[in-house]
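The chain below stands alone, shown as structure tokens; this is the form predicted alone.
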Amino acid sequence: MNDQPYDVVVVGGGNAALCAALSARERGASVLVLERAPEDKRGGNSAFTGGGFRIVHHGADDIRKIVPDLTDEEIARTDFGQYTAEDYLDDLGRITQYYVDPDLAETIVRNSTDTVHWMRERGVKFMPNYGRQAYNVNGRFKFFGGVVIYANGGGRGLIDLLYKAADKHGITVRCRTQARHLVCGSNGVDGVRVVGNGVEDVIRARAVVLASGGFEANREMRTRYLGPGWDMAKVRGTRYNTGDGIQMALDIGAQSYGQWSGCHSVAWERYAPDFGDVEHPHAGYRHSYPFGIMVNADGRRFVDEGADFRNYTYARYGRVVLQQPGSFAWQIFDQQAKPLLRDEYKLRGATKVTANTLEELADRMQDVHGRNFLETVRQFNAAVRRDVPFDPNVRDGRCTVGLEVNKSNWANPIEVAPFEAYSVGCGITFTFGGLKIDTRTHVLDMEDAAIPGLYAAGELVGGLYYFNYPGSTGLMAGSVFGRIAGREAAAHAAR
């Protein structure tokens, strides 16, 4: 047992955990980070992300402060738009059907821009998210969906830079160490019981920050809380997020919170491995569906592919795919859409068929009802409002009319050969249920009282997302609450 306590022990090794560690350290605390994964797989789900951050901004001047390398030419050909605090709050409310905890939402929004500047001062470099969040139309880029910046190098680049900062500031990191239980004393939480390399140990701490992710990599918990069939979902990210931090807190009386039956899940490569590959974290993405159609095994469309920007629909469409016969679907594109397909469609490993006729395509999609599929495409093509111009940068209103499931935007007929089809299943990213915290990240008990010495940040925080998720909010929320948790934990340790 380590009898000389650290001021702050952080359980977890992703973005939220490292922001907490850096924040505590800058306030003079001695900090230990416990990362369950080996060093080459450290970083939790953060390492698997695209690195996007959803922030409040008011145009090019604000973005240039975050990305000072932007050239005058880039600014001249880019419409960054603006994303106000009101826009952000509206999106968080609308996307979650207004179940989001309003105080937590306000905390994320009001701290978003300042937190990104704080991260930049600690070595994280940000870039404008051309391509994924802005298309080139007539020589000009227009950003959509509220996400303008991402960490250079994506999620893996973000994690590498945060660990570099942790090392620079004297933060101790212990990999291959799984936290199992919280240790409580007369003043609240004062340690963590861990297992590292098969050896049990107790690490004393004056404060503990939990930032070890949700339970998406735990098949049993997925099935228990999300429901039947979720044991079959692929895990997009790390295999180490098995709900340990949540369970540790519940065991000492913490209050569960949020939508425990909900999760972030996407259309994902149907035959992907059971867990993500941090070396190729985006290989399974299939997120260009707004520019084509999706059909199930019966050959029928089952979802409005153009209901909104991808950022606002992708995190709930995985569940919809899982609910289809056989828990799979096919995404169909023609040559009009091909230039808009994201890069992951070009990577090796995609389950893909191509054909010069729709009849041939139907034959090659061997697990789809061919006659129904051809009828679906015929009806879809006839229903497209061809008089409305197509524009991928806005909700263009180019829709279908008269179908049982209409497409609201970006409806192009499937008619220009060769045709392509990609098979998708469900990939789960993270779970929505977790722990209840206040705006200072104290973990709360069943009576809404703070558990002394215990704080939480990241994906194990409940109350943020219900039914759906606005893209690039996860890293932002993790950074905001991680920074607050580190500050609060250091202050508690000092007392």
Ligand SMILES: Cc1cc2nc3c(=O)[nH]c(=O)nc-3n(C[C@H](O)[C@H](O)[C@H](O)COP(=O)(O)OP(=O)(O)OC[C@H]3O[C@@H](n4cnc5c(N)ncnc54)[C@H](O)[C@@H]3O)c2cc1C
Given for the second form:
Amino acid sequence: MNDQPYDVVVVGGGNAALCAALSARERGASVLVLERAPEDKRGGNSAFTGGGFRIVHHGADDIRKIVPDLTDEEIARTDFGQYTAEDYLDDLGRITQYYVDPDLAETIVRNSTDTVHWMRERGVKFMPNYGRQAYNVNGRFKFFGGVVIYANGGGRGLIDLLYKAADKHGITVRCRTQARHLVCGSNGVDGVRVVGNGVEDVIRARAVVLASGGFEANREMRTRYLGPGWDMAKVRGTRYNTGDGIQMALDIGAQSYGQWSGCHSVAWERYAPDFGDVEHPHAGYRHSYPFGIMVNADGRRFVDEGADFRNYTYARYGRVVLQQPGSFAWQIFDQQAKPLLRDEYKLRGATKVTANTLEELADRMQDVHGRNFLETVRQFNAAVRRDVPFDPNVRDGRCTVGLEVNKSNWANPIEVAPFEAYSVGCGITFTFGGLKIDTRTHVLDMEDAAIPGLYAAGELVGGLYYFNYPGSTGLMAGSVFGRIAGREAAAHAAR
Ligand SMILES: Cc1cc2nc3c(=O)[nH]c(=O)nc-3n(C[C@H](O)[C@H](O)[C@H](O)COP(=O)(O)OP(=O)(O)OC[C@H]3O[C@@H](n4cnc5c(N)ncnc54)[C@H](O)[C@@H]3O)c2cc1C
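Follow the form predicted alone with the form predicted together with this ligand, if you could.
Next comes the full complex, and the chain you just saw is listed first.
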């Protein structure tokens, strides 16, 4: 038992946790961060990310304030567009079928740009996301899908800089320490029971911030809440997010909130390892499907690959793949699409077949019904509106007509050899269900009353995403609520 209480204990060691820790510290609180992972694996899912942040901006001038070393030449050859608060709110509403908690959505949107500036002042560097969020058409980059900036060095760069800032500001970090239970006293939550190196301890605190992620790495919880078959999904990120923070809060009467049967999941390398590899976090990505077709074991298309920019579809297509016979699919591309394939398609470890004819390709995709596949491609090619020009930077409306499952944009016939096919399964990113918080990040009980001394931020917050997720909102939401949680927890501790 440690008798000297910290003002604020933060459970978790990812982006949301570190933003909470920095924010509490700058308000004078003594802060302890508890990270379950060993030091070389610290940083949670945040370390696996591409580092994309979805922010409100009004074009080049706003981006230059965040990326001051952007050159005139880069600005001249880039159309950053703009992404207003209304666009952001519309996307959060539209993508979640309008189930998103409006107060939480508004809090993210209104604080997004300011929070990125706050992170910049604490040492995080941002860059424009050329390549992943903008295609070069006729010498000019045009950003699509609302995401312009990413943290320099991706998720690993972000986490390294946040830990550096934590160190500089005198925040104590204890790795290999798993929080197991919240401790409550007469003033609410006043400590955490932990296990580190096999030894139990109670750490006393005046306020606790939970930022320990969702339950995506817990097979049993996945199957219990997401449903049968989810035990087979591959985890794209960290193995340490097993729902502990959520469970600890539920145990003391916190309210569950959001879509517990929902998660972010993507088409992912079929034979990927069970958990992500932080040294190669993007190796399993198969996100270029808008420029090809996907077929299942029956040789049939089953989804509109071009329904929208991949930022707005990728997070729900993992579930669709999981639901196919055998829980796998193949993505098919011809030489016209090949230049648009993301780098991950070229990495070792991709389950890939190539062939000079479609018949040969059908033979090589061993688990696929060959005759049906050839018929699918024939029908698809015949249905493409070739009169509509192809443009990867806009929803180009180059669609198919008359198919049972039409493709709405970027429909190019599969006709120029050699052909390539990549096999995908389902990779789970994070879960949508979690705790109910208010806009000041108090964790709420079943009567919507704040549990004194308890705050939450990041992936374990429920009510933000339902059915789908607008890409690069996760880090932004974690930063916004982490910063608020740190401030509120420090204020509570001071009282
Ligand atoms: C491959 C991949 C790419 C992604 N790309 C992006 C992107 O570009 N942009 C974006 O916005 N989002 C992206 N995401 C989603 C993003 O990772 C999450 O939304 C975000 O990182 C969540 O941050 P967090 O701090 O809540 O959780 P995490 O970063 O996962 O942190 C949770 C922390 O809690 C710790 N922990 C767990 N249990 C305990 C316990 N009992 N005791 C102590 N510590 C514990 C974990 O070790 C970890 O450090 C991506 C996710 C993945 C997997």
